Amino acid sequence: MNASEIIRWLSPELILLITGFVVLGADLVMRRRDEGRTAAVIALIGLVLALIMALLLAMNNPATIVASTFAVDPYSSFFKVLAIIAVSLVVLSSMDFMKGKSRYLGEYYALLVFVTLAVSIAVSATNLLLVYLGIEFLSITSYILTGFLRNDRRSEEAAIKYFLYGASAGAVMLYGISLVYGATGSTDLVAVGELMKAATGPEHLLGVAAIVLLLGGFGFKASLVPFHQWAPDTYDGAPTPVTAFLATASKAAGFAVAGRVFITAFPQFTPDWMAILGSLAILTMTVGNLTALKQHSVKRMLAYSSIAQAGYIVLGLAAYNPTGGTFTGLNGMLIYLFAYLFTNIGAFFVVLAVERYAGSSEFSTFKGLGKRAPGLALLMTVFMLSLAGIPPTGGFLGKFYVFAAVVEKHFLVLAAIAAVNAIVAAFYYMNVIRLMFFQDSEDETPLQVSSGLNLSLVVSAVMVLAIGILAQPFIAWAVESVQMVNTRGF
C-alpha cells in the first residue's frame, strides 16, 4: 500500500486532524472579535468534509486494514458517520449556548473536532493497543470538555469525577489487555482470535477474566452498570451540548469497540461474553429506570434514562447471532444507536433551550411549555415517544430489532425483563409530556430559541420520524454495516 492509498483510506481522520489545528489557529486571530463563531464555522466545514469522505469510502470500496492496525470497513464507517453527525449538531447548538461563557471558545470547538477524531480511531482499531489509545484519547478530550466551564463548580466537579472513574476504568482495561498478550503473545485482534481457538481449562478461565477486565473500559464508555457511577453527575454538571455528545457518540464508541473486540478476538468465548452482557443488560436497564423515576430534574432524569437505554442497546450484543439472518443482534444494535443518536441529542437540546431560559432543568420549568413554546413542546414529545419506543419513531424500530434478536435466541426471561423495563420507562417519559401540555406555568412568557439550536432540533426530530416511518434504507444500511474486515460470520 503506497502513501497515496494510505492518505485516501485515512482521509476522514486526516481532515479532522487538520481541521482541529486550523480551528485553533483561527481562534488565535479572531478570539476577541466574534466569540468563537469563526472557529465554529470552520469546525462545521471540516466535519462536513470528513462526513463526505467517510461516506465515499463506505460506498463501493473493499474493506481493508491500514498499517495492520486500522480497519476501514462498513462497520467502522457506520460509527464514524454517527459520530460526525452527532458532533456537528453539538457544534450548531453550542454557537449560542457557549457565547459569553469562556474566552477560549476556539479551544472548545477544536476539542469537539479532536473528540470526533478519537471516536474514529477507536472504532477502527484492530489492535488492542490502538483500542486502548483510541479510548484514552476519547476520554481525555471528554474530561476537558466536561470541565470546560471553569467558573462553574458543577462543571469542574463533573470533570473530576469523570476523570477519576475514567482513570480507574482505563487501568482495568489495560490489565485485561496484558492478560490477553500474556496468553497469546499478540495484541492483534485476528491473531488473538486464532490463538485462543483451542483455549481450555486454565486458558479458558484466563480468557474469561480478560473479557471481564476489558468490559471495565468498554462498559465505562457505554455507561453500563456497574461502570455507570460517573454518568449522572457528569451528565448533570457538564455543559448541556457536551452532555448530548457523551450520551450518544461517546457511548456508541464503547459499543462499537466492544462489538469488534469480542466478535473478532473471542469467537470461542461467545457464550461466555453473551451471558455476561445479558446480566449487565438486566442490571443496567433496571438500575437506570428505577433511579430515573425518582429524579426532580429532567436533565438528570435523561442521564439515568441514557444508562437504561445502554441496557437495551447491549441486548443486541447479548443476543448476537454469528450465523446471520434477519435479526443478528448486531444489526439491531446499530439501528438502535443511530435512532438513539437523534432522539437523545434532541431531548438534551430541548433541555438546553429551557435551561438557558429558566436557569434550571427542574420538572417545574417544563410546566405549560405547550403554551409558551408549542413547537419546542411538540419536538420534545417526539423525542419522549421515541425514547419510550412508541411507533412510528426510530426508537420503536431500534427496540423492535434488539427485542426480536433476544426472542429469536430464545432468551425469553431476558426479553420479559426488558419489556417490563420498557413499561416502567414509559411512565417518566410520559410524565414530561403531561407537564408540558396538562400543567399550567406561572410564567407565560414565550420562550425564544436560537437559529442554530432550532436547526439542530428540527434535523433531530425529522430523522427520528424518518427512521421510524421510512425504515427500509436504514435497516439495509445497518445490515451492510455489520461487516467487519477479517472477522468470521459475515
Contents of the next structure:
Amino acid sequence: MNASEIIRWLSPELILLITGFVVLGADLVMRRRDEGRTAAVIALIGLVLALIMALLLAMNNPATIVASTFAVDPYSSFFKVLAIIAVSLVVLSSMDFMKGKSRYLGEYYALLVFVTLAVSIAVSATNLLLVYLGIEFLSITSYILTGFLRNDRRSEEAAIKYFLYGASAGAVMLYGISLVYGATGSTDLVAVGELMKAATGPEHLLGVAAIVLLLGGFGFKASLVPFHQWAPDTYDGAPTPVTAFLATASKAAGFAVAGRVFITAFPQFTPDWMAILGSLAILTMTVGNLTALKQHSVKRMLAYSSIAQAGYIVLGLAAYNPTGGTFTGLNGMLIYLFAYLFTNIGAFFVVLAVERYAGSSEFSTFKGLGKRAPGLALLMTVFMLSLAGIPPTGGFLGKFYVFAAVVEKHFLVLAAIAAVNAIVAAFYYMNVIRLMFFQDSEDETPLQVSSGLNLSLVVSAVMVLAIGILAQPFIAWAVESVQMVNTRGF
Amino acid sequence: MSMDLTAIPLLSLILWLPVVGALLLFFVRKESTIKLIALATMLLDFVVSLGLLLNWSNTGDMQFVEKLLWIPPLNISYHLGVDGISLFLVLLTTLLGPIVVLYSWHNIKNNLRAFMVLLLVQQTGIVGVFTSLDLILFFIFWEFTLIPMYFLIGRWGGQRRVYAAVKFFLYTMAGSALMLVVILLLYWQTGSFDWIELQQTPLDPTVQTWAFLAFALAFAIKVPLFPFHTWLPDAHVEAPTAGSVILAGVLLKMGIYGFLRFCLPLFPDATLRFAPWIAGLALAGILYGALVALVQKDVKSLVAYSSIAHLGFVMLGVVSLNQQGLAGAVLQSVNHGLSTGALFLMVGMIYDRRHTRLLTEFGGLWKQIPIYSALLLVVVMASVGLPGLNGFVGEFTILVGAFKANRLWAVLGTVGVIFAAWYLLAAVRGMLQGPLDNPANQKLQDLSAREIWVLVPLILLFFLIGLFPNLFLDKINPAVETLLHGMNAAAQISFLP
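Right, the form predicted alone is done; let's see the coordinates for the form predicted in complex with its partner chain.
Below: every chain and molecule of the assembly, starting with the one above.
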C-alpha cells in the first residue's frame, strides 16, 4: 500500500491534526484580539472537512491499515461522524460562552479539535495497544478541557477528580490488556479472537477476567455504574460545552470501543460479556435514575440522567445478536447514541443559556422560563420528552429499538426493568417542564440567547424530531454502520 | 346522497387537519384571529369527518383503510382504518373539538395561542389512537396524547393543577411502559405489528395472559377501572373546563376502545379468563363511584366520580362478551362523552359566573337563570338514563348484555343506575330548587347565545340517539359481530352461546 493511499484512508484524522495546529498558529497571530473567534471558525471549517471525508470513507469496503491496527470501516466512520457533529455544536456554543472566561481560547479550540481526533483514533483501533492509546489521548485532552476555567474552583476540582479516576481506570484496563497478551501473545483484536476460540477451564476464566478489567476502562468512559463516580462532579464542574461533549461523544467512544473489542476479540465469550453488560445495565439505569430524582440543579440532574441513559445504551450491547435479526442490539445502540447525541447536547445547551444569565442552573432558575424565553423552553421540552423516550422524538426510537432487541433475545425481565426505569425517569424529566411552564418567577426579564448557541439548539431539536419522525434513513444508516472489519488487513 | 369519497384519504385528512391549523396559529398575533382559525379548523375537521358517514357501508370490516409502509425494515406501517367500533368515537372527538373551542372563547386569559395549539394537536393524537391499525403507530399516538393534556391541566388548571398534571402523566405513562414491551413481545412471536395480521395469528395462551395483563393495565388506568382511578378526580377537577370535557369525553374512551380493539380480538382466551375479574372491578367501580359522588360538595368532583361509575358500567358491557354488551359499551361510551361533556361545560359555565362550585353556595337557580336550569335538567336526565334520551338506550343495552352473561352482574349494575339517579337528582335539587337565598346568586346572568350554541348540538344528539338508536346501532352491530366471530374462531375454547 502506498503513501497516497494511506493518506486517503487517514484523511479525517490528518485533517483534524492539521486543523488543530492551524488553530494554534492562528491564535498566535491574532493574540486574543478577537476573543478566539478566528480560532473557532478555523476549527469549524476543519471539522466540516473531516466530516465530509469520514462520510466518503464510510462507502469504502472495510479494511485495516497501518500494520492492521487501524480500521476504516462503516462502524468507525459512524462514530467519527457522531464525534465531529458533537464537537462542531460544542464549538458553536462555546463562541459566546467562553468569552471572557479564559485567556487561552486558541488552545481551547485546538484541544476540542484534538479531542475529536482522539475519539476517531479510539473508535478505529483494532489493536489493544492502540485502543489504550486512543482512550488515554481522549482522557488527557478531556482532563485539560474539564479544568479549563482556571478561576473556577469547581472546574479545577472536576478535572482532578476526573484525572484520578481516569488514571486508575486506565491502569485497570492496561492490566486487562496484559492478561490478554499473556494468554495469546497478541494484542491484535482479530488474532486474539481466533486464539481465544478454544479457551476452556482456566483459560476461559482468564478471558472473563480480562473482559471485566477492560470494562473498567470502557465503562469509565461510558460512565457505567460502578465506574461512574467521577461523572456527576465532573459534569457539574466542567465548562458546560465541555460537559455536553463528555456526556455524548466521549461516552459514545466508550461504547464504540467496548462493542468492537468484545465482538471482535471475544466472540466465544459472547454469553459472558452479555450477562455482565446486562447486569451493569440494570445497575446503571437504576442508580442513575434514583439519584437523578434527588437533584436540585438541572445540570446535576442531567449528569445523573446521562448515567441512567448509559444504562439503556448498554442494553443494546447486552442484547447483541451475532446471527442478526430484525432488531439487533448493536443497531439499537447506534440509533440510541445518535438520537441521544442531539438530545443531550441540546439539553446541556439550554442549561448553558440559563447559566449564562442566572449564574447557576438551580431548579429555581428554570422557573417561568416558558414566559421569559418561550423558544428556549419549547426546545427544552423537546429534549426532555426525548430523554424520557416519548414519541415522536428520537429518544423514543432509540428506546423502542433497544427494547425490541432485548425482547427479541427473550430477556423479558431485563426489558421489564428497563420499562419501569423509564417511568421513574419520566418523573424528573417532566419536572423540568413543570418548572418552566407551570411555575412563575419574580424575574420576568426576557432571556437573550447568542446566535451560535441558537443555531446549535435549533439544529439539535430539528434532528431529535427528524430521527423520531422520519426514522427510516437513520435506521438504514445504523444498520449499514454495524459492519466492522473482522479480518487482518494490510 | 352518495358522493364518492373513497379516492380521498379521508382519515388522514381528519387526522392531520388540526395540526395544519395549529401550525397556522403560529403566524397570527391577534387573539380574535387565533380563535377564529382554531374554530374554523375544528369545524372543518368535523365536517370532513361527516364524510365517513356519507360513504359508510354497514359491514363489520375496516373501512377507509390507508396503508403506507413507514419503516420498512421493521415492518411498521402508517395503517389507518375505522369500523363500527371506532366510527362514533372519531365523530365524538371531532364534534367536541369545535365545542370546546367555542366554550373557551372568553375564559382563557393567558396565552390563548398555546391553549388552542394544544387543543388542536390533542385532537390529532386522539383521532390517531382511534384509527391506527399498526400497534406502533397506535402506541405513538397513545403516548403523544399525554403531552397536550399535561400542559392543559398544568398551565390552565385550578389550584392544585400542577399536582394533578404530574399525577395524570405518571399514572398513564406507568400504564403504557409495559404495553410497549408486550407489543415488542408480540412482534417477536408473530413478526408483525399489524393489527389485521396479528388477529390472524393465534397466540399461545401463556403469552396471551401476559400480553393481556400488560395491555389491560394500560387501558384500565385510562378508563379508569377501580382501583386504578385515583388520578381521575384530581385531573378532572383541576383541568380547565375544555380539558375536563376532552378528558371525560374522549380520553377515557381510549381505554374502553383499547380493550375492544386489542385485548378482546388479540387475546381471546385471556379475555375469557379475566372477564369475571374485570367485571368485579367494574362493579366495584360503579358502586364506589356512586357512593363517593353522593357525598361530594363540589359539583365538578361529583361529575368526576360519576364518570368512574359510568365507565364501570361501560366496562361491564365490554366483559359481557356478547352482542348487546359490546354494542351497548360502544354506544354508551359515546353517550357518556356527550352527556358528561355537557355536564362539565355547564359546571364550567356556572363557575365562570360565581367562581365557586360548592353545592351549598347554590339553590333556587331556576328562578334566576331558567334557560341554564332547564338545559341542566335535560343534561342530567340524559346522564341518569331517562327513557327517550341517549343514556337509557346505552344503559339498557348493556344491562341486557350483562344479564345474559351473569345475572348477578346485571342486578348489581342496576343498583348503580339507581344510585346515579340519586346523586345527580340530589345535585339538581340542591342547585336549582329551593329558595334563592344566596345574594350572590340573585345577580346571575343567564346563558349567552354562544353558551347556548355550545350546548345545543349535544342536546340534539341526546334526543337523536334516544329516539332513533338504530341509526347508530346499525353501524355498530356489524363490527361487534365480526369481533365476536373472530374471537370465537381464534379462542381455544368456544364461548359463544
